[in-house]
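So this first bit is one chain, no partners, the form predicted on its own, shown in structure tokens.
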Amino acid sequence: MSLLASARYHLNVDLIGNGFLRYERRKLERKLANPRPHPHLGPPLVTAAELKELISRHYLKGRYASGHKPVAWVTSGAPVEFLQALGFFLLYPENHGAVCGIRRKAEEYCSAAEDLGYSRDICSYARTDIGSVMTGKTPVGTLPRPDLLVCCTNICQTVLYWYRVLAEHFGCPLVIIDTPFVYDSASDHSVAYVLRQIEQAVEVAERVAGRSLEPDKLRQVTQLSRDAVDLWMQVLERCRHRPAPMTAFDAFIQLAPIVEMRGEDFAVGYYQRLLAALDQRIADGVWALKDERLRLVWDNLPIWHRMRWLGERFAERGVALVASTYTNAWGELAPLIDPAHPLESGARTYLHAILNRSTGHKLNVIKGLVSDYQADGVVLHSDRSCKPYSVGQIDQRGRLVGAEGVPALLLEADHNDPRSFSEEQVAARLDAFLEILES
């Protein structure tokens, strides 16, 4: 690593950086002291500036890493507590696509992934970080070259071709973690091969690093992932209570540590900050709208570049959305996550992810999160380019209204490319849909 490098990042993150971020922190604490009120819905939660701020420093650390630390780009549904160990500074190039859509870039450097040949039936995520990288157009300023791309193939098969451009593109290494799919639970020989995988991809680490992996380093990374986890579900829990403190979209936002912190331990405290302040909004009676009256489950991933618009369209009907399969994802393999076997224990936890298990699964997951969450219908995003998450949406929609009794709607969207959404239609099948169950 250079001085040069390790200087100007202490001084610009460190120094300048961090001393900004505390103020423009403190400047929205106090604006948020005393919002604006809303027809419709609650106060922001007391942590928004919290979060902000984190999420600007993790984006500010990126940008003078290179030359200070290893930079590692990772699919989200990657092993990172080994990497976290070695030092690497972690980038989520879903999460990077996530900020672009809210921000209304996406459609931008979609098209510029377009133009230089790449098909718009592509994984939007895709299309935008591609056209992001190949510009040189980020709204957070500037991205790190990485030095190592780490790819798993539990979220879909798209990114296996993704970060093979990515490689190409960079000519960095490019390392691979093949996962199994899942139709009940992994079986044991489908465990080992994941661990082979995960040890192998701890050496090429390792001599990007210029490091060996410490045990005890290692240990307490995964021990912190577990923590940041648990948590994260115990806050996900609290809408189960009605009304409830917060919606699924104030989740998807909270969202952000536990994806790109995690195995941090400022997201471990940023969480617990968190819980606090929905225990104490249940105490005091404060609730995320200000008149609950139905409560809905959301399938798959968010619509980042809607996300006001939905919201206070669901705040005017008194609809809180309480729980979806995304949020619910990131928490429910807490048990099995052990921090004393943490390569082990890592390949059964990352087979598990929701997107390499069967469609039966998520139906199920479907049918607990209506149960426990009290919810009187769901609202199934059937996403134009994230298609493994859509997959069998028309058969769990005809299964939750036949065999369930549960009223269903299914939404066509696209999470992140505004040009797959019709603001007029999904208003009149939301309209139409919310009026069945008020009646």
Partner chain sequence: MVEVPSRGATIAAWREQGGGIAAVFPIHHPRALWRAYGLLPVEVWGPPVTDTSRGDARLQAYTCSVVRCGLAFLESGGLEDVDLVVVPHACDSLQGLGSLLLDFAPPRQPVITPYIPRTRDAAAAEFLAHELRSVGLRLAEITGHQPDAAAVMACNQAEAQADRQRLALFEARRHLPLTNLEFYRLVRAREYLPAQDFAALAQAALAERIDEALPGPGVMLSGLLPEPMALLGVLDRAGAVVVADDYACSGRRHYRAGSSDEPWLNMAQSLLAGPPDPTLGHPIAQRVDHLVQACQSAGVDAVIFHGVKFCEPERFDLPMVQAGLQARLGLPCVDLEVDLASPLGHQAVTRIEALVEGLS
The other form holds:
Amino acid sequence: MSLLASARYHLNVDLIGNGFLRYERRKLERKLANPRPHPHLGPPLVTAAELKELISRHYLKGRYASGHKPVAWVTSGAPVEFLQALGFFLLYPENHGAVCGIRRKAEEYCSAAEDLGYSRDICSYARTDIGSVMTGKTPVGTLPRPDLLVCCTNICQTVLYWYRVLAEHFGCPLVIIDTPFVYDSASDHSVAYVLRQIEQAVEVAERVAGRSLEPDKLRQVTQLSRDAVDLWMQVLERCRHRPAPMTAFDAFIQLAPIVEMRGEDFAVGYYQRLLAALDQRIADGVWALKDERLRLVWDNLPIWHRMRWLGERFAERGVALVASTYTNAWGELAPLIDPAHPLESGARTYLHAILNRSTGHKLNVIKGLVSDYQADGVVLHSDRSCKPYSVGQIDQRGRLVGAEGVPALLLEADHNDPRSFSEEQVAARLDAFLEILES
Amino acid sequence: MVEVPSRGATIAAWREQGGGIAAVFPIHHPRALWRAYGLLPVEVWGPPVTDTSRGDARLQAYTCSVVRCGLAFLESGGLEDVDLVVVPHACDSLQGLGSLLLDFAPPRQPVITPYIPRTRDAAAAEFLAHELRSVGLRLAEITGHQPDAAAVMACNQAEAQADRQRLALFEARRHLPLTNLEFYRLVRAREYLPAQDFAALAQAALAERIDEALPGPGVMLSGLLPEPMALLGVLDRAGAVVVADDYACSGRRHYRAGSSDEPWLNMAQSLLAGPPDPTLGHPIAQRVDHLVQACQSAGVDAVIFHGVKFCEPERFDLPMVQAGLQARLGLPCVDLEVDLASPLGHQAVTRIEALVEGLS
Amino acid sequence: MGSTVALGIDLGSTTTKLVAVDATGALVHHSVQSTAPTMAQQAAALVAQARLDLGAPDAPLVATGYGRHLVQDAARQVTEITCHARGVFHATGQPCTLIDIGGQDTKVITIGAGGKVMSFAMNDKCAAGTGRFLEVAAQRLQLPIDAFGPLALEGDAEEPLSSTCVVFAESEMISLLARGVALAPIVRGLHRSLVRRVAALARGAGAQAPVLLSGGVARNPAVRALLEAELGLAVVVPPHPQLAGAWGAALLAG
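Given the form predicted on its own, state the structure of the form predicted together with the partner chain.
What follows is the entire complex, opening with the chain shown before.
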């Protein structure tokens, strides 16, 4: 770590950056106080300005982190608490990928990766990231080089292959936390295996960071993680209200702090304010949709590059997406996080991430959401890039429609690659499905 | 030329002795485990399926044909006579298959889904030993067998011996008077023959070794499995010899024997002691080193990357592996993608022939 | 032009080309005809007739193309990759890159000294990077394929298409027209889609100047112009672009 880099960091982030971002936030808050009326959607959430500030500050920190803090690139389901406690700056290539998807840059980066020989059949997050890394392009300023890569396979095996490419490219250590798939229930030896790997990961991270992990700091971070996850769950549960004060489209954006700032105190503060804002909406009778007529559950990743298009399409028909297995994934494990036993509970928590669970369990989660959120149907996004999420959906849909009598639609698309999206086809299927629900 | 017993005849003979059959899906699994409980493991690589509609009914089109054909085969009664179905954890798609069979489409037989670790250190070996032991408990319930430690160790040793013989066949390839098709029929018998029978077969084949080396350029095949087998026929016709193999069904499963005296740990160690494999966490550089060494010692002139469409673990490494081989050995390579349910396309034939033409 | 010393036949899925060369490798005779369903008989008859007409009953024959293994008379069967490289090298006399956009597949071949194939890449699984992409679109728009290229070059406006799949592109095209977008910009966008895919294939294969374009689509001026722009390299159509395979085969026979 260098003094010059630290000086640059403090100047650009703490002195200049914070002030600038606060100014931008105030500007946006003023705008949000008088939002332009939308024919179908309620007013935007007042906390949107703070969220934007948090995300911008995160990437601003990243821009100046090299040399000031150790940098780790991590998978979205990795046990990050020990890394936070060791003072790492954490970058989530998947989140960066989603930002590229939203900002319509993913196609360019995917094409760049494909030009280098990476097949179009591999995950679009990976292609976006590899394309970004190899060309040095990003819509968020600059991405800091990793000093460490941490890959946890609880979301998929693809991250293993992807992070191997990154490790080869960057020449930095790669830590793998291999989480045995839970076909039914997690065995004791699985938990022991994951714990041992987390302990080994801590050793590597300590070497890279040049410091030891302080147990108190770890407990503190784990507590903050737990608090944030608890609050997130409560935020999501506000959408059980009929009509809903927020939709899953909002939640897809609102989950940024829980994914990439888990363990930080400002993430907890943010969700407290978001929860208060939602409670205020419920008290004031302000809803996500002006006229909520139908409620749906969304399964699988969002279609990042078509959020607005889909959002408008649903809103026009008075359809509120009230829950999703994707956003729920970051809340449902809250009870497992135990700050008194951070690493041990971490092993158990991260083993039980929804993508590490069976197709039958996933169906149960969907059914639970339909019932708890009083949904009229389910949209299953058959994401071409995400096999662990998508394999099994045909049967899940069949059971929902058959045994459960819940209308369900299978929608073929891709979370990040717009070339695997056919507007005509999706629009036709959606319209037909909504007609069934409306009749 | 030695006669290779067919899969059907082997299964029938085994049954006559009163033994059970375990149908095992790709990739890594310990043959010794099933044998210890009286089950003959018969591997399901590239089953004879051309109509995948029964698999397609449950799987999206972007699922690989290893899984689609496997499921179609099972759903149309191909595994009707087996006593156990095993779907080891290897990748996201096979994970999905295992889960589908447990939750939504259970066959008549019990389904076991052992988790094979992605790393290869001591923690992984310890985990795997526990995992295999707990699968053993399940097998005891199913089969009624209760092998003692010595029996399990004996099975480990028999499989290690068979693996050594298969490796010997590859090492002697240039001096075995067999076409590529004949050679692979021989080595692929490892997928169903009992270990002792395979070892004997391999020894008989090795006894027919000739002094002169087979003529023609040497090729390495890298991918999942040599199917459609017509590919080997194309190489035969073009005059090339497959002298090295980086296939998941063969070359990537040249396991070394375990070192522990404890039979379950010994079994786990062996399963984790194969060459670098893209489904596992090996650094790419390690894989390149291994492939370079394999190409050098076998005298490889060109490499054919023979992938199955939609197989992610194979596709990520490719650009860096091909660049590494190019930089260190200057070997020409060609990239093929097949669908196991379709015959080998004209375009794939052209690529292989063009590659070999360029070597003369 | 001397007497025939060798013959080459390129038995493609759409057209069959026959070439006869003299001792210097120059063209003595060539013919192009649509490939009949009974391609084996057609090839045999074609070769027999040529041998008769040219007075070359013993000239060696090499067969290439889709149906090469059906030609009984051939001394050897050689892939269109190797034959195209040889044929194009004879025309240019220098190492170059050949981009062949056929009706069913697209090939990029980097050619070294002596016409040796240095590397090659093929796009054969998907119609979107081949001539088929434009054929389907032209048919749907009820335009003759020969008018398609010039139409794409009319004016500067271009309507980008997001779909790279032929099926989706077709419906995207129709909905654009329904929305009132003019025809020429759409047709240009279609050409751009095709060219982008071909350029990606070419870059992956390490295409370097000089770049030559062959195949049925080589006659399309818009493809050549847009490909040049996309690659940043001059793209030239060699003389007798359709004959490169058969010519190379004849050269290899001699």
